[in-house]
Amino acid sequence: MSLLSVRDLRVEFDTRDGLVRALNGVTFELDKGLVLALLGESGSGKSVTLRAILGLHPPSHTRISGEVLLKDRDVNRLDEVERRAIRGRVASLVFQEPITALDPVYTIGDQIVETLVRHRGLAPADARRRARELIDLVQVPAPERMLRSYPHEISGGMRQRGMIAIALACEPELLLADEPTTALDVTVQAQILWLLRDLQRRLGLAVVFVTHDLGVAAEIADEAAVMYAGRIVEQAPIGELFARPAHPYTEGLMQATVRRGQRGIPLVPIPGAPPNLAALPAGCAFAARCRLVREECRTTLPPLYQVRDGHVARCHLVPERFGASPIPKAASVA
């Protein structure tokens, strides 16, 4: 049994501009101890997926269907009290911007202690000792100073370490990381990536890591799922994805990314912009930007094809390019 199983997940938002279809049948599984990277441009549905896993979307203007099975319990069928019991203990979220996620009027230590007292039932003195252990776990060089500091008094890298300590406070089995290195400089980004990978291996965590940076995904992930317009358009082990990208969008992301040894070779941007999620086209959502587009791409949504073992892609060109066959809908993994 997979720790996390997402099946045909659909998320729609009621807005002034109409119904926005943010997720359109997302399906994937994640076992204990593995790291899955969700790749794609802004607006592709990556962060929406993470919040749907924890049931964080406001019910007043959100329509959600499909299954999100955490340890065989469907998050979408739980009430709010049951969801709160899962958050932190089974799955935790590391937010993209710790300066906005952390409470500015409480110290880092107070925020970790509050988490431990509320969710683990520890006495304040025991929670203080455990908070110090957590700060040591995320390798802060001056732990006592860190515990006494307010979020605005420390650097972005230290804030992110504090955010990770809070996320790990209740010893979750699944860590959801929403672009945790985006706002950091290159050196600090590398330190946080190393820390997350080290913690994941030491603690045996499963991790869903959201990023638009292919280099980051290559550093931390075991497998990657490429998202576009609320769908997974390609999924494969990370080495396989880089060696044999099967979807034109994945190829476009790679051509638009700086790589080693590329001096003097210009980047090739993907033309155009992502589609309006309130007015998705009938066919492939990437058709308007694709250099290989055909007429059927504009009119018919492509099925999912098996490129190789563990490697699938949703594109009409896959059969002739890779000799692949469609996957029966019941067996689809993306």
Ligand SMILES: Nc1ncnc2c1ncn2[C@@H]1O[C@H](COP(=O)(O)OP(=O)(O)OP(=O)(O)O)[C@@H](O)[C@H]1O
The other form holds:
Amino acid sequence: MSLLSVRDLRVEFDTRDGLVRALNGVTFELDKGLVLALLGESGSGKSVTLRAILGLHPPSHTRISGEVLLKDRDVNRLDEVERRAIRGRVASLVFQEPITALDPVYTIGDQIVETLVRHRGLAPADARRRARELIDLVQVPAPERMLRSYPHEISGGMRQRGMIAIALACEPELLLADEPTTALDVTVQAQILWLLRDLQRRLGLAVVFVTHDLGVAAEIADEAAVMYAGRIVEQAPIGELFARPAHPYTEGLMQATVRRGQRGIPLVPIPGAPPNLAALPAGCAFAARCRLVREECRTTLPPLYQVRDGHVARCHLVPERFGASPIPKAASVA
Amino acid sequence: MWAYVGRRLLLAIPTLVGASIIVFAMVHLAPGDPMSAVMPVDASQADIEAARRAYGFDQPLPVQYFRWLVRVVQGDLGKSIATRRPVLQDVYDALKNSLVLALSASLLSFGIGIGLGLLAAFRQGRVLDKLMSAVAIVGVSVPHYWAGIILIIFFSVQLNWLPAMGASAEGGAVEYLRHMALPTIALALIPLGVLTRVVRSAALDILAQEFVLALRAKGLGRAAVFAHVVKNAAPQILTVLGLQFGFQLGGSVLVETVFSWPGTGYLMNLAIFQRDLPVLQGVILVLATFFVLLNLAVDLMQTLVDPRIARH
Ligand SMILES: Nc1ncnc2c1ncn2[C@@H]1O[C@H](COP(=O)(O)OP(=O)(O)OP(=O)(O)O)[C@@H](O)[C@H]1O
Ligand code: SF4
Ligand SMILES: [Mg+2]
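Let's see the other form, the form predicted together with this ligand, since the form predicted on its own is already up.
Starting with the chain above, the whole complex follows.
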């Protein structure tokens, strides 16, 4: 059984502009110790997916269906108290902007300690000792100073290390990283990425790594899922995805990205903008921007097709473009 | 930290000097001759001149200011023109009464206001929140002298439960408290409304920040999140508390007059009508000093609760 299994997850927000369908049937699995990259443009539903895994969406304005099985327990069926026991303990969240995700009037040390006290019930002195170990774990040059510092007193890279230390405090098995390097300077980005990869391997963490940077995904992930308008439109092992992108949107993403040894090949941005989630089209959500669009694309939602073993894509053209395996995979999921 | 406190104290001195100049100028530039109020109508020009000289009103203004300031620093606020009692004694008694009233009204309004504001924020959009907002709006929009009169009509005249006038020291503590009840309520209404609204919006601002989601994401419960929100809102709330306390101390002229509460507001009112310059100066100066010290205290407390303010 996998550590995390998300099945047909749907999340809708009641807003003044109508019902925003942020997730429209997201399905994926993640085993212990593996890294899944969640790719996609802004607004495709990556952050909403991570929050849904921890059951963090406020119940008052949100409708959620489907399953989020975390160690075989469905988060969507747990009550708030049971969910709290999971958050930070079984799965932790690392945010994009540590400066907004850390409490500005608590020291880094206090923010680590409070997590330990919450889940481990440690005595303050023990919690402090453990906090020091965690700071060492995230490789900070001046650990004691770091523990005593408020978030505004340290650099962006150090803040993100603090955030990671908090996330790892109670030894979770799953780390949900929401663009953890995007807000940082380029050189610091590389350091944090290295740190995360190193920690992932040493601690055997499973990671859902949200990014819109294909290069970052290639560095860290075993597998990648590409999201578009609240659906996973393609999923494959990372090498396979780069070798054989099967969905026109994935191809577009790759052409819009700078890659090593790519000199001479022009960068082609994807024209147009993602669809309005409050008024999704009946057929393929990418149809308005797709260079290969056909009549049936506008009327019929494409099912997931198997491109190869472990490689699926949600596009009507997969059977004819990639030959042999035109069997729609799991029609119940689509 | 202590160096910081010392520097802030030194910085308060020019502010106080400025306040004293304004107080002095304000009173001396006001139209009307202070002597006309105290001299008999049939006093001769020579008598008036003599009295003028006795009070020092014949000197140039800067000289009058320095003489006044030197005496003030020594604790001599002069004598009341109307009663001939030392001003310091009158101001001291009045300040004591006002302070008692301001403290009790603050206790009432701060406690209830902060509580209601937080409650409303954590129940945003629900019935309770809307009810609190309505209470807050009534609190800030009812003129408090009018509220005072309504309270008197209801509790003193109709029900005859509580006294409407004065501060009786003779009847002992219980009598004093009974006299305090109505003016306290009247005085507390506005700060209660202001605080409810400020606290609610401060807490809502904080609840909307990402770190609150991060706190929930690490498994903290409602009480722990609440503590974080309160600590984050504290600096902003503290500022409003300081201001409101200052207003209650000095801005209660109407309430004190309606209830004949012998505080600074009442004394100031009296001094204005009697053109009693030394008393007016004394009251305003003492209140201004209180304001400056209050601001200083709030500033210092803020550096204690808010690590983002540099402590050097
Ligand atoms: N609480 C909410 N209420 C209403 N709409 C929401 C809410 N949270 C997210 N959305 C909407 O859901 C969609 C998906 O948002 P999400 O934050 O998951 O995007 P994302 O893929 O993480 O993008 P980015 O790369 O910008 O972080 C967006 O259109 C967003 O406006
Ligand atoms: S289904 Fe049609 S519109 Fe959608 S990606 Fe495939 S070809 Fe393009
Ligand atoms: Mg996001």
